[in-house]
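Here you get one chain, nothing else, as structure tokens; it is the form predicted on its own.
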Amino acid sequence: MTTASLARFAAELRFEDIPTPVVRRAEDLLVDWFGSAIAGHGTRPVETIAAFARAMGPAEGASEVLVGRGTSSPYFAAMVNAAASHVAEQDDVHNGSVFHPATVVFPVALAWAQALGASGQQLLTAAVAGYEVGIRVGEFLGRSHYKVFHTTGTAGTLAAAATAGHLLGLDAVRMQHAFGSAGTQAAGLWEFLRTAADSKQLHTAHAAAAGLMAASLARDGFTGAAQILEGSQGMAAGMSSDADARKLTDGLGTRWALAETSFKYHASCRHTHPAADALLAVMQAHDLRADDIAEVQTQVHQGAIDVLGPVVDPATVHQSKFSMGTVLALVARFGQAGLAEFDAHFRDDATRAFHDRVRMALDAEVDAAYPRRWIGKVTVRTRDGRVLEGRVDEPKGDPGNTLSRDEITAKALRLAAFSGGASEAEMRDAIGALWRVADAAKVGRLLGAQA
């Protein structure tokens, strides 16, 4: 049964099995997720789902809630922290699952290493098995889940439970009654995106929260599906058209998928990356200006085209990063899309008018390349009548094209500037926690409290 061969992998993972290098990238995407959580700070969705958990929760916990400098249970402060984190559009993706782990893995991780006082490899173990366990999911489902389910918030619930189950403990019996009630509340759908509202905050905070939240009732003998990945009433019955059951152990325990996992260089949704960075491309090359430019065609897959597609008039800055017009308007003028600017140009004119004359276009090549290799492809036509193509195989962030930890670092120190949610001295001091958090016996507070 492919769910119990998920769950016993992800009961007994031992951080000595893991490679080396595969821990080294945990810490980098470690440290990359923190930067994207302080970014949410500020933000009104995630101030939303702070004031819920406030409200629900205790006043005080031994979990550490990062936006706010306070504590609670470490299912609220999961819950927050899985918010904060996917509202920059900063956090990392896994291609070809098409998913966000750290955003609900590493919340997890974090609550529940803090309140029982777990150590730094205990929670890298941890990351790792729900990295694992999450990715595996998000190919399994396959592209036609992707259409209309976030998979993020689907597939991340069992990413959480996995997560969750490894710091309590759980038996490989356990673990699979864990996924099973994590499955049956996996939910997520992009319908949101067509009217700006805070929906993607709300997949995060809730697959966090219902993967460790199952976690815990298995531990406690509650009982979960069997079989909720491949059952025939499961998550591929009732989610999928394409499903594949062997994509779930594919390489279980020799392929590490977490390694796989890539960073994003702009802020915005990694489905207008590859575009972005095969437009900079061209216009570095042949010394282009934003107003230089008449029309930009981006040959993309599918996935873009659904996601993308619906966001023709973006009215927010977060449904902004979900409109490939405003982020080629951004990169072109801005030379990147960045945060600030994405606060400041969203919608000014310069950006509109670029926007209009962005076009996408399913490319063959391209779309049979998804979502191993998001290939981006543009053709630019120039005022003085040049056309123009661009061409990049590996994005910026992408294994191949990685950050370094100094690129990971300066990242994390922008986004909380930008936020305000902590100083530099505060973030440096935390980086140069979690750069070496293998060595730690005990996983502490990250931040200090609220002066």
Contents of the next structure:
2 protein chains.
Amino acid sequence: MTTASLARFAAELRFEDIPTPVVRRAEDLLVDWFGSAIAGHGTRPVETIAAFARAMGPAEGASEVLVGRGTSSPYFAAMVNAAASHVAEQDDVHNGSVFHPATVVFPVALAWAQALGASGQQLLTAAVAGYEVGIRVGEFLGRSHYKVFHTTGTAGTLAAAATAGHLLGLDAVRMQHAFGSAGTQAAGLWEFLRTAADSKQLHTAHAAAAGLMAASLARDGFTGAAQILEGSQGMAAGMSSDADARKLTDGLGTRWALAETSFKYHASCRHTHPAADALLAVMQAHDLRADDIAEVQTQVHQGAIDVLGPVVDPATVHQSKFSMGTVLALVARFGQAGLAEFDAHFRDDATRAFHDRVRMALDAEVDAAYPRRWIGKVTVRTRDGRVLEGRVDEPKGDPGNTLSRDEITAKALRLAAFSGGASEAEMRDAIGALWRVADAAKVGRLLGAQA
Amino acid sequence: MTTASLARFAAELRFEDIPTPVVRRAEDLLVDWFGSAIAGHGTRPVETIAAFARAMGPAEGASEVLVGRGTSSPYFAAMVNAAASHVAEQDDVHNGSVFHPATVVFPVALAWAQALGASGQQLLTAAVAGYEVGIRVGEFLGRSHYKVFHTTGTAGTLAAAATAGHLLGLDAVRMQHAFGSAGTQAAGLWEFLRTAADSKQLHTAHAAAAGLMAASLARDGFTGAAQILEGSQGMAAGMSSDADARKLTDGLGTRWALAETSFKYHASCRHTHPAADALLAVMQAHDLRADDIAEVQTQVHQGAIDVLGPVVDPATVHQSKFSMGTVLALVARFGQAGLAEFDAHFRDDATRAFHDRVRMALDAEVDAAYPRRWIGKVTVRTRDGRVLEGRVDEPKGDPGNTLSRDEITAKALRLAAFSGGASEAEMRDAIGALWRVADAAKVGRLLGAQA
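Can you swap the form predicted on its own for the form predicted in complex with another copy of the chain?
The next block holds the full complex; its first chain is the one shown before.
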């Protein structure tokens, strides 16, 4: 009955049922997603998928393709926007499910809302349905699944189906069919990491497109498996060895998993974020500049050492995002480690020199708290001989240390400026409209035609 | 190196490399597939997918959609034709891989050949590449995979990518990227069987579309995992426990797996076919009519008893395809158990009466030979008291007892007549063109616009 219960929840959720703070957080996540989508402009994998959509789809349609400023059918608009919003690695993440919800939920919500002339409240409600479903499916599939499968691709297909199905007005029965058709298309393998291939964007594009298709087919009477998640030949049977069906319905309607989702503030590996924020804290408290610092020791969990330890001499921007030394250097020099800082400064002399002054050490307290809490601790020795301690109990962007709306806006503006995907004026207009989306009778176009 | 070797084979195969009997068999399979595709006309799951393609795709394009007589982009034409050719359950099957190649290979081959203006020899070569790849991937994934996954959906995605990639002229490196992008989208779960949902057609639609997309992206420089099949986070790691990498390259270029593929002659469960053919043999040898027969005992393998045994009083057409009594009744009365015979006569009084005169018994010789050989044995008692034995060593359609071109043509005509998807004159024209496809400088349209 678990797939059925989850489908009923996704179908029957009403805007009025969602607590106001959760609605506000959904708006935060929407604006944050919009910045990530614009950040995909001009990147090779995204442009390749966008070209495929133009070749195979209609010349224009009711839904906006944010990179390239075209329009298409909801299917291709969702496909391209989903690819675009997962390339800068700045989109949101839910820690417990290791699932990136925004990149598969909002492209589908925007595409159908624009095509249907839906209201902003309908868009937000559909997005909440997508988050609640996708996060629970990710938690259900568990750690054994994540070892081989990219949960954002697999659970993401269900999240996309829930989002699309809600906007299409599916009842509980048809939503369950949509889940069946989504789950039987769910895919995404980590193997691409070995050769740094482009699959990550294909996974989100596929999840959004396949989930949207599943919901459309269900609306028109196409049937799917009734128990695609927990059935004996379903997703868990085929792709997990530690699935726990109770997680599918955990706190439905009372626990809002959307509100547990974290923003990514720095454009680097999440394992660097606690230390980066702790360093910022100590620099702020003692009014330090980068040049004042002789040495930084970060006290970290074992996982950080496993992932970041091998990166001793980062040669590319991508690799430097996994270098604790480079990340702390950028944070110390510029106050943030964003796409622009990485691109322009990841191997400046000054960055390299600071990089060489950073060390990592295993810390019992930090390691014991992980992964429930990501504590950041640093010990800084200054050139004038002081030894100073910095600490954060949650890295910036986690629910207990979330971004303000000004910070979310600023992050989106930075991403657009970096990619060149939209002017600052265009971004301010679009973001302004998104902050007011709950009042919109119809979700309109976010950007104009190509400038 | 196995994915790499398989990709190189698919990229570099030349028409001249393929033995003439294999080319002729490929033509046989192409005509047989065409009949199955037309058989999908008017069925609800196929029409629903076709409507989705019309809503999300271009109004017209360079590739033919066989059901509904429209055109679209190669992507949607392949998607709809793949759905259409897997609904009548009359499309071909490769026994060793339990994989249905035609339904995922030929839709992609036809769509790209028409869009590119490719020759018939190019279409056939691409199809052979698709068969050789898909069958080996199915054999590689093994029995553990097939227990949960619909191999035609998963291995089929690779087969579609090989077919599309060959027509697009991918070199070995790009073909390997195409395999990476295909494998990371490969999906299809058996869970839908439990509630007889529509997913089977979605699986073939998805495999064809995702494989085609993977090849298009690879042409444009999009990269995929290098070892998506055998890598430690690849398909086998995630979806099989008995994968054998040697099977991926078994006899590449010398063993032609395409020629091992079986045609389905009767429109019923394959477990009924050996007995049906043995009954036909004994009726032909002794010039018997159905009314002459007092009793039939079929000597079968245990698997047939497991699958067919529970079906004692078939209530629907679909169920009656799993009833040994009904199938033998139709064969005895009409000489074949095709879609039309099932639809019109599955519960006639005469069919029911014959049904009640059929029994199954386990046979040691038949059981020992299975699944390598599907031997059919029947003992018939006539009303005038004779006891007659019938036997076939391979059911009709298997490579050692294959269909003649007249039989393949007749089967396609029957399927079209049943579905109403094309007139007999149209079918004869199209089939005539397909028998001569190896001489075609360009693959043209097979059917006219809607009659």
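Values in this document were obtained by computation on a predicted structure and should not be read as measured data. Numbering follows the first chain given and starts at 1.
Comparing the chain between these two forms, the hinge between its two rigid parts falls at 264, out of the candidates 113, 427, 301, 264.
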